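In the form predicted alone, a lone chain appears below as structure tokens.
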Amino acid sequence: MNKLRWGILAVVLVVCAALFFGFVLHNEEYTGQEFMFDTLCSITAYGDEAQNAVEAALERAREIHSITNGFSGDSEVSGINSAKAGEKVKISRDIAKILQTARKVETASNGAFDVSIASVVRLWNFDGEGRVPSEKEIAEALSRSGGEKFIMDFDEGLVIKKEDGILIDLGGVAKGYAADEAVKVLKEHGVQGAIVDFGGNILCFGKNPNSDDGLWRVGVQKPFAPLGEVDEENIIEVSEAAVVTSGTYQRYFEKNGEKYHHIIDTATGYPANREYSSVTVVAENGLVADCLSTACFVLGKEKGTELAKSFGAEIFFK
């Protein structure tokens, strides 16, 4: 039996730990970790209130995890998914922010990014042993996806489904938003610099005390290489930014000698077949970078690059 192969991190990026964590200068250093969003979430902060700040930031991330977790019957996402057509579903400010950004990227990418592709993704059973659905199953599931299936009133905080059976999945974007919110909390507590790593969704701000130029350096995982192996010639340098990667090596299964990865082409319902294995996006915030990394992978190099640039982001294909 072929078993589903998971990347240890949902989005695998490797931070150069020796540069980031192996030093203490004038400021207090504190690292906090917690398993959320199906991955290990880690925050390392520097400053007099580092510990309190990290604990508060993790609590904020915990709140976001609880409302976006589609596997929990009490979450807001589950409430949307179980609602009937025409039913007004009240959503929180957090869910509204996520969906509003997701809608912007969906529109800009002509649907290459779509949180309502959940019905198709579930057919492939990436959370289990993996299965290859039939063309009929995929066509039927595709008919139940697309942003036009929803009415979203962000001012009133309402979501209304136009048809029964429409599902959303925020698993691909919740980490980015949670990391953004964690950074806000850290700054509110006076943290002078920090690294937020939510399953490989990396956000850095402040100065790197171990770097002469104050920059943070992030290495991107080599596709299908042992965990932690990075391309030393392509280290990404940032001062304050989000670095997010989507790759075929992170979550996939094999059937009859074929690899099937989790990045679904919304036009076909099948894993996007591209000449590269990963896309890394560097953007101002994690939520946008999360959405773009998936959309750009599906679109291909030319259109993906155009999309990233339209959001003021940098993009790297590997």
Ligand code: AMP
The other form holds:
Amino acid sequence: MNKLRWGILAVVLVVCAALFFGFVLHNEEYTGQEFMFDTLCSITAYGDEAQNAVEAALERAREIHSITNGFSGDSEVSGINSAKAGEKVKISRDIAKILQTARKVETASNGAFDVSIASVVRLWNFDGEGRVPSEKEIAEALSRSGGEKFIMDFDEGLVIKKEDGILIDLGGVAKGYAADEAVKVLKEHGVQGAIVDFGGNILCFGKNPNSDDGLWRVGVQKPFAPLGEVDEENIIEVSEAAVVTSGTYQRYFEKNGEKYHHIIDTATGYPANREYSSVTVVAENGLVADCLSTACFVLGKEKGTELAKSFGAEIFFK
Ligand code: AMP
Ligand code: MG
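One more: the block was the form predicted alone; return the form predicted together with this ligand.
Shown next: the complete complex, the earlier chain at its head.
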């Protein structure tokens, strides 16, 4: 081989190597996981900055967990819950955003979604052993719920209770917001594609490097089957979306052969017993999708579908 041919070969090899390493680096994959919001939260991202981005996104989610966690005495939610009637409680921008969207969905769902159902949720002790409250207890707790018992001034960042003893529970909405914020951080770090899975709240964006068409395939968990089991026909293909599921199987207890799950019908104070076990909402935004999935579960198929459509979301009942 003459010098020119060696030269050409060398150039070709360098170009191939650059393309190869460029491809590999471009597709660097990193998964980070953490137990938060009482569930396993996991993020897989692709791109040069994947690891830093995932760590920063988990940090942001941790922040949201710490302010929304009603079980921690020093969280913002606990601050609201321990406030007396008439007291002006200053809220952060995060809590204001969550409460503002929650209020929109509360109004649109005629109160089927209502973060102030907390007193009733607590009675059932879903986070502990579970217990069936008496009718009297439920009636009393219901009398301490209802969005109208709060004044919320989102511009001033203030919440004021009209009565003592009114509580809020962001369990039906915080994970969706945290997933949105995690996605923001990933994008700020230049991540080209990622999937965020916060216990049934799945957000994806960018290109999926593991599929030919770049789409993400999100499987809807088969109710009461082992975690990760999905029916072939329940795989949703998306490029950028929030796919959020509320299901009876996610948190429940059994007493005397009866299952009691954690999604409360605000009209009765009892678990919303419906002909389906889960509701999946596909929307642009995790916060909206999270409120909607809970709301639509309570509302039932007909009204739930109407509500989801009014927010431009798709909905599936299983
Ligand atoms: P999700 O899994 O998003 O449907 O949220 C269920 C959680 O939301 C429950 O564990 C409760 O903490 C809370 N919750 C239950 N019922 C309601 C309701 N009707 N409106 C708002 N939050 C609720
Ligand atoms: Mg929800």
